[in-house]
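Only one chain is included here, represented as structure tokens and corresponding to the form predicted on its own.
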Amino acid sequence: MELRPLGSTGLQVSPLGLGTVKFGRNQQVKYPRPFALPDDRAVLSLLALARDLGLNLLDTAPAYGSSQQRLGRLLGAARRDWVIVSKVGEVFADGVSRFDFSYAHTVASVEHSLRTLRTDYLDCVLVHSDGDDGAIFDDGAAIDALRELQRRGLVRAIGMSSKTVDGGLRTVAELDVVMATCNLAYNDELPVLEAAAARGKGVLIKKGLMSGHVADADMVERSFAHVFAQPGVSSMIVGTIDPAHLRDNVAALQRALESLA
């Protein structure tokens, strides 16, 4: 799998990055079907078979349950081999998500994400936005203390898992990477990818796949095909704990880059 630059970050990802929300937490989640947390086991073997794949990114988030930590402990002297992006802002506890944006929480939710992901360094940190993308901004807290810890070396680059066109457009402007959504169904945030494109800043699509309510094989490939037929898109994030799944989302990728070659 040819790897793309993340914008101008000198980060180069594979196109099909893998979702990990699935490794830590099955509560109050948007997928179609519940589902048992994997054990270790099968979690070592997922990752095994996507980096036989191609694949070098991993998307994960202190709201994501347990992931950070099985991350950590499961990866070891393979973590040089992934392009690691985080999040700050969101915590997910006792079933319940809750937002923190002070500069304090942001850079404690980075210590403890680099302490549990046994890493030095994380490649990416996004804000996981609340959907008031624009107050976070405003406020500028959360914002500022990324800026100082990308200073710092503990972070490469910084960005928002944005929520509105406004927001995207924003993150575009003065920050790394925009992670926004694009799907079939949903193409409000078109002008967030153009305006990507032409900074040159890097771009990771969710929610491509509609949080996997997309199933149907062709949909995949046709969701594929739309989505990288965009502008300036470095990656998509899916999640899957199915190792199925995950070749089949690999094939469906590779046939829908061909049909826009």
Ligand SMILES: NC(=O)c1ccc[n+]([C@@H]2O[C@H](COP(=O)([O-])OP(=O)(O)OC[C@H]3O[C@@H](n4cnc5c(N)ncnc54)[C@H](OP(=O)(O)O)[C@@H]3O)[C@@H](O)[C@H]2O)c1
The other form holds:
Amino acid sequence: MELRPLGSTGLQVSPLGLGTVKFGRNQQVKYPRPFALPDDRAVLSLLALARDLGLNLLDTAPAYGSSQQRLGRLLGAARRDWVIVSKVGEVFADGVSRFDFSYAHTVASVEHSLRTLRTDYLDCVLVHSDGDDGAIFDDGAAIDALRELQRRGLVRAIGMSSKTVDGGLRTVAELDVVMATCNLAYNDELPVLEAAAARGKGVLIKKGLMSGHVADADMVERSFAHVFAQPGVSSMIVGTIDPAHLRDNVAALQRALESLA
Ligand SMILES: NC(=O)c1ccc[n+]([C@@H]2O[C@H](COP(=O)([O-])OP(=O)(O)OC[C@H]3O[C@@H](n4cnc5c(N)ncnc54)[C@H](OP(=O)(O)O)[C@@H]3O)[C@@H](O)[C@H]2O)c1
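Can you switch from the form predicted on its own and show the form predicted together with this ligand instead?
All chains and molecules follow, beginning with the one already shown.
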């Protein structure tokens, strides 16, 4: 799989990234079907398959239950083979999500992610928005903290997993990477992708398969084609704990990219 620049960050990422919510959290999630967390063997074999298929991007977060902890324990020395994206701002504990965008929490959260992922740097950290992107920017504390962590070399690129068009546009104007939503049924954030392409900022797409609400294989392929027809997309993050889906997604992505070439 040909790697793509993540905007101007200097990072090169595979156009398909592996989302890891389902490695660590199965409560209060909006997937079509309930599921059990995969055991260590299943996660290890999925990670190995993902590398074999050419993926080099993992998306995780403190809000994804034990996802970071499991990745840290299971990746070991292979951590350096991956570009790891994590987040700050949302914590999920005892079945409940809470948000904290303060300076102190942001620093403590990144330090916790570094320890948990057993690494001395994070490739990219995104503010995990609660939906009020504007308030997070206006307050500024989380972003100031991320800038300081970036200056200290603990974090390479910073951005926001935004939830509004205005928030996405501010992310593109002020930070390195935006994680935005785009899929066959939701295109409100296309102006964010256009602005990112114009400014050379990194774009990660979430919910490209509508969090699993895709009817069939044809819809999966049309979803990839739709996302990659947009300007400036670096990578689409798709979570799966099913090796057959991972293989299907790589094949569908390749067909979609060929059809767009
Ligand atoms: N920052 C945020 O606010 C935020 C919010 C949501 C997500 N994210 C990130 O963005 C990523 C994408 O999020 P998402 O909401 O799209 O959910 P997701 O966590 O990527 O889950 C994708 C769903 O699609 C299913 N799936 C994958 N490939 C499939 C295929 N070929 N056919 C049928 N079903 C398939 C998976 O089920 P199987 O396991 O059965 O394959 C899974 O249930 C997440 O993993 C996460 O990293 C961020």
